[in-house]
Amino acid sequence: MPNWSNWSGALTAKPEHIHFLRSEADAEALVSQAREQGRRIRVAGACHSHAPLVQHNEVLVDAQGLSGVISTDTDSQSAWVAAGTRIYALGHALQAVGLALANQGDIDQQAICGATATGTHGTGVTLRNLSAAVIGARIVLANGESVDCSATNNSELWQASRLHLGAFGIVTRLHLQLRAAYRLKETTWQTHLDDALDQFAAHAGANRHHEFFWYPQSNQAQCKSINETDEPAQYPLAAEGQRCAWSHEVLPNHRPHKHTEMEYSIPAELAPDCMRAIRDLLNSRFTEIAWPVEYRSLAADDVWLSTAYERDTVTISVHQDIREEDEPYFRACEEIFLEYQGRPHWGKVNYLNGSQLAACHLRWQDWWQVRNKVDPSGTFLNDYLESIR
């Protein structure tokens, strides 16, 4: 049997078998085999999640194959590309067409459909995550035939699925809202943690993107803002916090370093409170730590399993290396976090059970009717989403 591990290390499988798509007619079939043979199905995509979304014992399939932007509409600003595709390489294939993704995350190696899958997301006030800006998919259901899903067609399947834990079907294309191709400039300074989070919803709102990195054990956060600007983009890049380039070469960093990682969304009322006591936390009782924790902003949006649905948020990030005993220093945060009515992110780690997941998300049962509709075996869940249906 192959091995499979995630990107980290620490989700690790031993699938029956593991497919590498090459087209959309070949998961049609894979998919049509599958249920023939009762057999089930996840996806991955770069593996770059640190929830166990992929980990799967039977069929696994590689969309990496699916690759590339496969049209652009420059008048509505958006464009259809296949699911495998790394965010990295949208970038220069958009903006040779005037267009680019409105927002993205501090990572670009994941692949389009797993961090929409997820609900990944960049920071901003004003900026809605990666699912919210899926306005159309094509997906193999569990019957093996593609269909096609947007607001106007198919609209319960396009809304349930624009964040879809690949539990769906296997989505080989996504329609995309974008926008004109901008650049930007980047700014960095240092600050006491306090002053960061007196002044964090001012700089939030004074600028495209704001956020801050607390490091443990110290009063210094590292605040960092980034906004559009029409000066020309200056190569070779400067150091992160230094940069003027076109938006994919600015907004992502290189994080080469292995870890582990939990994010809760609060309230962006209550995430000032919550912060402080994370801090107590980590210099009373995990004076070890030496990780960050990050802090950033996220609009709200409509997606039914987003962790912004109908509230804007602030997303608090904590990390922890991969050679290093995690559970007890996450399970500990989490608790501060559902203290703040936090919504854990569906590609990090989580302890949550069903019932609690369904008391954070507003739309669950109206999301999981819908996947049971179109999947009723199960042929793309896993023990991990069986377990929290």
Ligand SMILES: Cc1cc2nc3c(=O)[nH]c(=O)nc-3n(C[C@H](O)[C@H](O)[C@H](O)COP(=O)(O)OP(=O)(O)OC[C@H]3O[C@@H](n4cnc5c(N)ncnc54)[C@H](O)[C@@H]3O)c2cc1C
The other form holds:
Amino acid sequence: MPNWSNWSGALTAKPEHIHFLRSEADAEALVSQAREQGRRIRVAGACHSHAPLVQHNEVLVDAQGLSGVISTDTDSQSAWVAAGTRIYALGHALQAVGLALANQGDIDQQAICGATATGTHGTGVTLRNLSAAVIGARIVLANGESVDCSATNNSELWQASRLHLGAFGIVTRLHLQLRAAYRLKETTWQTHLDDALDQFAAHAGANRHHEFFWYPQSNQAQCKSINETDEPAQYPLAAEGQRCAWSHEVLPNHRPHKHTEMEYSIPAELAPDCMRAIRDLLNSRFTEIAWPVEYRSLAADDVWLSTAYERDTVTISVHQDIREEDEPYFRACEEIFLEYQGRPHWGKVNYLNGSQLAACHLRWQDWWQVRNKVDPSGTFLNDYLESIR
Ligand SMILES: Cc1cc2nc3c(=O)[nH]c(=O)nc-3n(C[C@H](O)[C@H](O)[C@H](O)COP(=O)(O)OP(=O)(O)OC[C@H]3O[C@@H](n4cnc5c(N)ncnc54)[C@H](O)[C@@H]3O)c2cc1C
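Counterpart to the form predicted alone, namely the form predicted in complex with the ligand:
Let us now look at the entire complex, which starts with that chain.
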């Protein structure tokens, strides 16, 4: 019987040992012991990834015992946070000292280090993903020693490990670039998919956050824009689409229905045509799919394995109910995404092999070189990462 599964339940595993981490000293001792025994380690955040990143049958580390804000600096608008802290637990703690994340994804259930490990993002043409907010980290490397890294200290390790896929070691704390706390107000409306696409660039330029969901089997798109406001927060929080409150109270949503998801990042200028091709695919070959297609924007960054590395991006996500078959649908979408120079989200489903991923990522070899230097024997690789090496 498997004793581990991811959020959706689509991925399962039977780790030999699950270790519930409680301190950095514990992490150092665990790594030394596993290395002596020749056992490989993977670390779990909140297990929300659809990609087999955490799936592992040897030592699995649950890092959620490392939780909380460690220190804040309002002058530099930054904070050190424990790696296992859930994003929802960061919101109030940071707001209490006048700070906030610059952006968040569609939910806030992830551990902060799990989210940064895969380039988790929200929407906004001027807003980068969470990995780009990592300005420092403490990592227990394969030799059992903790190392700090930043732009000025072990800079290659920092650059490579901002988006780390759990492959460098046990990350015990992160140093995050934040901004001053802010309130947001959201509005939603429905329009024809063609209008949503035609007007996307204008809306995305005029609003801090803008996105839409297209519901297949209809022409309707549900659009949402969110902007900063001086209006006071309104409690109890209104339903999604009508909230006016602090950023961490408005950006995340409740997504209880279990599904699998594929998402590709497309160069912003190619994305409308890519979306039309996905619409045509659904209308011609997958008329039974009821789950929405999500369309968001993401600013270019300099994170080596980021899907927005050096290019302004639109992300297009396709979903399927966990009880339904997803592979034929996702494979057909992937063919289209690749035609439009797509890069797959690291935490979601894709079917690419190592050479295809290398073709997507300009810094692929650099990333592996830095990783292999700190973990030459592959202590922090699982079967999936070995397969794409
Ligand atoms: C309902 C739902 C909504 C989502 N919405 C969005 C969205 O809006 N935007 C978006 O971009 N993505 C979204 N995702 C994807 C999700 O954000 C990513 O898959 C994210 O990586 C999950 O975080 P996690 O804490 O669950 O990490 P996990 O899935 O547990 O782990 C992810 C990676 O982080 C590593 N890791 C975690 N903690 C550590 C640590 N301390 N040290 C070393 N390695 C570690 C793991 O080994 C693994 O490689 C969504 C997923 C779901 C299920």
